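Below you'll find only one chain, the form predicted alone, shown as C-alpha cells.
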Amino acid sequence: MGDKNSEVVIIGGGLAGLTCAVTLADRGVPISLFESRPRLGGRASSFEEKQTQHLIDNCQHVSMGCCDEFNRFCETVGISAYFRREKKLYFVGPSHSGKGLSTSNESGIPFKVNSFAASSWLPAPLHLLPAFGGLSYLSMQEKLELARGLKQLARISVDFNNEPTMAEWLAEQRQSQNVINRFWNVVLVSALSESLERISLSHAQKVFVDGFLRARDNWQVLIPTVPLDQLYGDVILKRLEQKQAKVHLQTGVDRVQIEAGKVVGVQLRDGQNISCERVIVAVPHQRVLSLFPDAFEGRESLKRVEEIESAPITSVHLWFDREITELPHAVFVDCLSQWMFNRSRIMQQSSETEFYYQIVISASHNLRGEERQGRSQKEIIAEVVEELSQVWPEARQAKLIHSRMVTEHQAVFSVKPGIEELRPSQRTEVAGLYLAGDWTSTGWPATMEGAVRSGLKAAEFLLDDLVRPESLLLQQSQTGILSKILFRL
C-alpha cells in the first residue's frame, strides 16, 4: 500500500463525478479524479466523424429551465454561455385534426409547424393554455379531454408500492388514442426516453409537474451550441487544475479496497496502489459492482442496482448541400424521428457546401440489431430522410452528401414502476465510500439534472463525515400561486 493520502478519490469524470469535483475542490477539499478515458465528460460525449471530419455528439443533451442545479452549475463552471436557450418550440403535425398522419404528397393535406410559446401574461399554469390551444393535430375536444388528463395527473397522489405505467393511467383516465399518440407519447418519449408501457407514473408526474406547470419558464429547452466534448473539456480541466485538484485522464480504477467496514485505498489498473479514506464512486450503474471487493459489509444492499435496466437512444446525422429548414429545431408527431436539431445553425457553422441535421430517437429498442423488424441501417435512415421530406419539399431537392447513425444502447436508466426502491443513497453503508451518479437516488430521472443533484448529494455527505456540514442544493423553483391553488403543488 502506497503512503498515507489525505485526498478524496473520485472514480468517474462524468457529469456527476464533475460536479463532486468542482464542489468540494471550491471548499478546499484536495482531490484526485481518475477518468479512464483521454477526456472528460462521461457519457456526454463527441467523436469524430471522419468522412466530414466534424465532431459530432454521441447522443444529443439538453437541459430545461426547471433544471435549476445544472444550470447553476453550467454558471459556477463557466459553460453557460454555450447554451442556447428556446423560448419556443416547434411541433410539427398535421394541419388538421383527423386520425392518422397525413401528408402533402399522400391525401394533399400539408404538415403545419406548430409554434408553441408561453402567453406573456397569463400566469403559470395558465401560461401555455394558448399554446396547447393552437396545436392543429387535436381537435377541440381532444385538447379538452388533455387538459383533463394534464389536471388529474398534477393532482394524483402516487403510490409507490403500487404505481401503473404511463400506458395504464392513461387508459384508466380514457384518453383516446389520437391524444395518447400524438401528445403524451410525443413529450414523455423524448423526455424519459422509455415507452408509455415502461414509463412509471411518478415519472411521467414529475416531467409535466416541473416543465410545464409549476412555473412560467420551467418548459423552455436550453440546447448546447458547441460539441459535449468542448462543453465539458478544457474549461472545467482548467477550473479544476486551478483549485489544486488533480485530474488524471486514461487511467483507470480496478478495485476499491474496503477492509473492515471502511474504505482504505484504490487499486488502479495498471496494479499501482494508492491509500485514501474517502472515495467517491461516479460510474455508470452497470460498472458499480465491479470496482467492489466480492465480499464486504454493505455489498448485499448494493446488489439491487443490477436490477436496474437501460433504454437506448439512436441519432440520425446528416449532412446535406443545402439547408432544408432554417428552422434552429422541430419535435415531430407520429413519426419515427422525434426531435431535429438544426446543428449548422445551432452551431452557427457557417458553409455553403454542407448542411448538417441530427435527428434523434428515443427509446430506439426496436432499431437495435435483430429487433430492426427486418430493416437495415440504410433503411432506416431513407425512412428519417423521407420523413423530412414530407415535411420540408426542399429535402427532396437536397442532396444527401453523408449519412451516420449511432445508438448509445446504455444511454439512461429506465423509469419502470418500482425503479426507486432500486436507486440507492448516495451515502453507504461503508465509512468513507459515497456513490454519485443519476442512477442514485435524486428524484429525478436520467437527466444531467439528476447528475449534477447527485454529485451535490454525495459531497454534501462527505463534507458532513468532515465535520463541516452545508446544505448544497438549491430549494425548488418556486411554484407559481395559481398552480398551488389549482394543483395542490
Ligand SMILES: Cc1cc2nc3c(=O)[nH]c(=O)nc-3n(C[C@H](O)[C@H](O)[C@H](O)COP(=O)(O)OP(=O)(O)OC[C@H]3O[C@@H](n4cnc5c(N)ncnc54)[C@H](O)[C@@H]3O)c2cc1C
The other form holds:
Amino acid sequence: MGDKNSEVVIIGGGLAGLTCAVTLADRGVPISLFESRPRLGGRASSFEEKQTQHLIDNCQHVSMGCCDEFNRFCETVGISAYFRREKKLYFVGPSHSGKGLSTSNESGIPFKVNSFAASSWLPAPLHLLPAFGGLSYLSMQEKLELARGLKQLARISVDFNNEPTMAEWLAEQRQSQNVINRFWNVVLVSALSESLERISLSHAQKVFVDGFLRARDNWQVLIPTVPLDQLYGDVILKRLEQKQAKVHLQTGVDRVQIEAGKVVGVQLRDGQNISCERVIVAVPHQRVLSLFPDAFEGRESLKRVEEIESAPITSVHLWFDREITELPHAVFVDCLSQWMFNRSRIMQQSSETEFYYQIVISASHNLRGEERQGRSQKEIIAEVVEELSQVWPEARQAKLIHSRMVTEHQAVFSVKPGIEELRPSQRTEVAGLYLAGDWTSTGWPATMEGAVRSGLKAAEFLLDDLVRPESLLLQQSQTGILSKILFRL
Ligand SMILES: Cc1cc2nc3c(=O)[nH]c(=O)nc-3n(C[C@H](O)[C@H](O)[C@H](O)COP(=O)(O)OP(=O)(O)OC[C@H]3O[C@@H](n4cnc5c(N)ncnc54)[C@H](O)[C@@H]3O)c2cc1C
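Please show me the structure of the same protein in the form predicted together with the ligand, now that we have looked at it in the form predicted alone.
Below: every chain and molecule of the assembly, starting with the one above.
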C-alpha cells in the first residue's frame, strides 16, 4: 500500500466516505479508502439472503425530491436511472374517520387505499391541499385542525437551546389523538425514524418545510429499483477504480496517528502503518472516538459525540407464492407496519412463483429483544401478515414461502432536542483530520442526504486546506415564490 504522504486516507466506505472519495478522485486528489467490511455502502447496503439466494437490502432505503445533494450525487456517479420516482403515494387507513381506538384493526373499520398526489395546477405550498383534503381517515374538523397545526409549525421560530419534543408541541397545539396517530406519527416516524416523544421540534419542522411546503416536487419519493449493493458496491467502485482511487475492502483501520496536533498516519487492524498527512474519518458515531489516541489536543471537543443516541429500524421481508397487491408501495396509517414495498414490482422481477414484499417499521424500540412484550419474531411477522391480509384479502389465500425479520439496533441517530449541539463540524482542531458521516453537523437527520452532505463538506474543508477552494454544496434549495411569501422560507 506504500508510503505516500500526499494520499488522502478515507476511513469508511458508507455514503459519506464514498462521497468524499468520488469528489476528491474527480478532482485528481490521490485517495485510499479503507472499509472494514467486504462491501461498500455501509448501512445502505445489501446481503445475500441464504434461503432465497437473492441479494436483498438490509432495509429499503428511499430518497425524496427534497434530497438535493443526494440526488445530484446519484446523477454525478451515473446511478439516478436506478431510482423510480413515485408521483403518487398510497396511504392505507380506515375508510372513514372513526375515533378512539388505537389501531384501525381493533376499531373494525375497513381499510381504504387513499391515493395522494399533488394538484397539477396549484403552486407550492398549496399543491398538496386537495390530497390532504381527500384522506378518508380524517374528518373535516380534523383536517382543519391539521391545517392549523401545519401552518403554525411552518411559521414558528424554534429556539434550538430550549426546544420541546414534537409530542410536547403537539399537546400544546391541542392536536387530537386521532390526528396525531393518523397524520403526525405516520409522516414523522418514518421520515425521522424516531417516536414523537423523542423527535425535536426543529427536525419535525424541517421535514414539513423541506418535504411538503418549500417546492412542488419535494415530497415525491425515490425508490431504488436494484439492490443498493449494485449501486454503491458496483457502479461507484468501478468509477473510483477508473479514477485510480485505491479501495481496500475488508481492511479495518485501528488507529489514526496524531502527533503535535497533526495527523501523521493510520495503523490498520493487521498492524500495518501508513504515513499520511490527511485523513477523513467517515465511520459511524459509535466508532469514531476509538480510532483516536487516548490523549490529543481536540479530543475534548469530540467527546460529546458519545452522547449521541441511536434508534432502531426493523424490516420484515416476506416472500409469498402469489402477488397480494399490484401497488408498488403503501404507507400504513396507525398500524405496526409503516411502509410496504412491493420489491418484485419495483425491481420488475417476473417470477411466477415468488413475490417479495418488504415492510419497514421505523423507531422499532418496542420490537427489541428485551422489550418485545413477550412476542417472538414469529408473532411479529404474523401480525404484519395479518395487517396485509386486512387490506389485501389475497394475502390470506397466499402461502408465505419464507420470511425474515432484520432489526438494525443502531440504524440512525436519535433526533432528540439538543442533538445539534452534539454534532461536530467536519473540520477538526487537528491539522489534516476531517470527519464525515450522517451524524456530523449537516442540519439533516440520519439519511443518505445527510451522509452525502457531510462528505461534500469534509471534501470542501480538505480542498480549502490544499489551497484549492471550491464550493461543493448547492447554495440554496429551490423554494416556490408563494412559499417564500407565506412562510418567509
Ligand atoms: C435500517 C435502515 C434504514 C434506513 N432507511 C433510510 C432511508 O430510507 N432513507 C435514507 O435516506 N436513509 C436511511 N437510512 C440511513 C442511511 O442508511 C444512513 O444515514 C447513511 O447510509 C449513513 O452513511 P454514513 O456513510 O454516514 O455511515 P455508514 O453507512 O455507517 O458507513 C460507515 C462505514 O464505516 C465502516 N467502518 C467502521 N469502522 C471502520 C474502521 N475502523 N475501518 C474501516 N471502516 C470502518 C463501516 O463498515 C461502514 O461501511 C437507513 C438506515 C438504516 C440502518
